[in-house]
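We begin with a single chain expressed as structure tokens, specifically the form predicted alone.
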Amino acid sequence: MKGAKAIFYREMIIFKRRIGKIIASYSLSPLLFLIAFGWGMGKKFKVEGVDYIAFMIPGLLAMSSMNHSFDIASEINIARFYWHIFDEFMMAPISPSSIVLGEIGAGMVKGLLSSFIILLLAPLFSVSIHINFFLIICLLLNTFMFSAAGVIIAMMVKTHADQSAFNTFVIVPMSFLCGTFFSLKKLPKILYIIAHFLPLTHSSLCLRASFLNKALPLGSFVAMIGFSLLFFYGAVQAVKRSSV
């Protein structure tokens, strides 16, 4: 665990040096979504029995925490391709699981910070915030899951162009097709089925249920745990292969 703490500490030092710019960048996108959809549509439409803006905010939490947690992949790629610091991690007496845990922890901090900013912005748009145990657990699972996925992709890609292509063809479509901004019931049946094979769908469903004080969809909660374990295992194996 000392290795994981050391890697996490390194990432946090870099994070702290850029904290002002990071907070500003993390705030801009959610604020634009809230202005565009909140003021424009929030009180005029209802989705699944609630005002649209109240429906949208949990989806925004899911999407934003996914994007910023997964962004650890970019940080790893910079360390690999330019600074070659990741090569030093590989040569140090640190286990692959410790490397993965350290990077996941850093990704989770970024995802949780973006979520905290959204929760701070929501009352400005007349949305009541209900922070409860399951909302926190679901946010932790979502950030863990996509941080682990970020480590996998960072180990697989060979260039920044590969990383950008993955974001374009996987992360961006998933951001908008997994029930973040509209009800999954509106999707054609085939897309509805496909959506349930994507991890962000289950994050959106669980976060929305928790945020709106509804019954937690146990199937989706179990799916989040399953994806988290699968991605963590995949991340450890990816780091092991890259060190060979």
The other form holds:
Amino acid sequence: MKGAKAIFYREMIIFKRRIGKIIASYSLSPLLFLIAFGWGMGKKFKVEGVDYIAFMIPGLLAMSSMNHSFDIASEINIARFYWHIFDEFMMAPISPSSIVLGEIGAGMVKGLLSSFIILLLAPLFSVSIHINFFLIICLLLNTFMFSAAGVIIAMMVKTHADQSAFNTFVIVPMSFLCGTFFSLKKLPKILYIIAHFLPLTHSSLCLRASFLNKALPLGSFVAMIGFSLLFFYGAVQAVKRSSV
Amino acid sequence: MHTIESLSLTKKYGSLVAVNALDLQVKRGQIFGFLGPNGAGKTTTVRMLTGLTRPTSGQAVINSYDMVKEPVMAKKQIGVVSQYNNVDVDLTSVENLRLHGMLHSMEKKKREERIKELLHFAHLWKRKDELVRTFSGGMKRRLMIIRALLHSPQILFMDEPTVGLDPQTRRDIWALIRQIRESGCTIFMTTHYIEEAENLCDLVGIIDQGKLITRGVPNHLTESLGPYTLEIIEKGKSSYQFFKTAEEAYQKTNAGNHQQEFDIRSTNLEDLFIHLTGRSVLE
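Any chance you could show the form predicted together with its partner chain after that form predicted alone?
Once more the chain from above appears, this time first in line as the rest of the complex follows.
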């Protein structure tokens, strides 16, 4: 675990050094969503019995924390292919799981910061927030899951272009099709089924239920745990495969 | 006892054989120079010996630990200076060293003392809290070297340690390497600079197209050809002959014609490489 701590230490030094820029950039996108969808249509529509903006904010939490946790992939990518810093981790006498845990820790901090920013912004749009135990657990799981996915992709791609293509063809569609901004019940049957194979769908459902103080969808909660374990295992294997 | 041993070490990328059944042994305390042109397989060999690349077949053994079967133990024995400047430019020099110490599970007090000692050793103490992105190439290289030494490894791998550096900085790095050798550390370095290999190495291995073509003590290798080289330049092309004495080489020039130019000098490893492969090491 000392290896994980070392990698987390490195990521956090850089994170602290860039904190001003990070907060500004993490705030912009949710703010635009809240203005466009919140002020634009927030109070005029009701979805599943609640104001649209209150419906949307958990989706925004799911999407934003996914994006910023997954963004660890780009950081690793640059560290591997451009600065060659990642070699220092790979040559150290530490296990692949230590490398993965260190990077996941850093990804989770980023994802959680972006969530925290949204929760701070929400009251500005007249949405009362309900932070409860399950909301925190679901955010932790969501950020863990997508940080681990980020490590897998970072270790599998061969170029920056591959990374960019993955974001364009997987992450962006998932951001919009997993019940983040509309009810999944509106989807055609086939897309509804496909959406349930995507991890962000379960994060959206769990975060929304927690945020709106409703019963947690147990199936989705179990799916989040399952995806987290699967992605962690995949990330360790991906790191193992890329060294001895 | 051999501290570094490769047994039929092979790396293939599809049909390309980057390293072909390499057998090498390096004894404790030696500086071993791995000499060869670009693309000969030097870096791939170092990557396999340091655990960055998995061999296709064969074994890399470090202080009796197999790098594939016991990677954590094998990696504890080594420090690595990569060909690339891979110090973290977003960190200060102290932070870079601290990270390395943490990755090697160094005890905090010992780590901080050693960081101070090595920053003085490399003349970087005054810049310890500055971001590495403000450092010159030579400073980054010195930082990479002391970072590799931080955890007191028994074996130091250096991949082209002076590539891209100006002549003065190169000599500074050589002085640093000699000091490291005095501490008893075994050094495995790759280079394509003949002068570097001749100046620093106790033993050299010459690799070309993935195969080790010869190995030995630099002086012994060149003297086996003949200590003096006569280079005959005719119509822009060079040919070489080797002699035991400078007089013998000089006498040979008397038999030459007016279109030929002659150069008599001590035989070096470049001459040996040309003799063995028909090409220059710099090609």
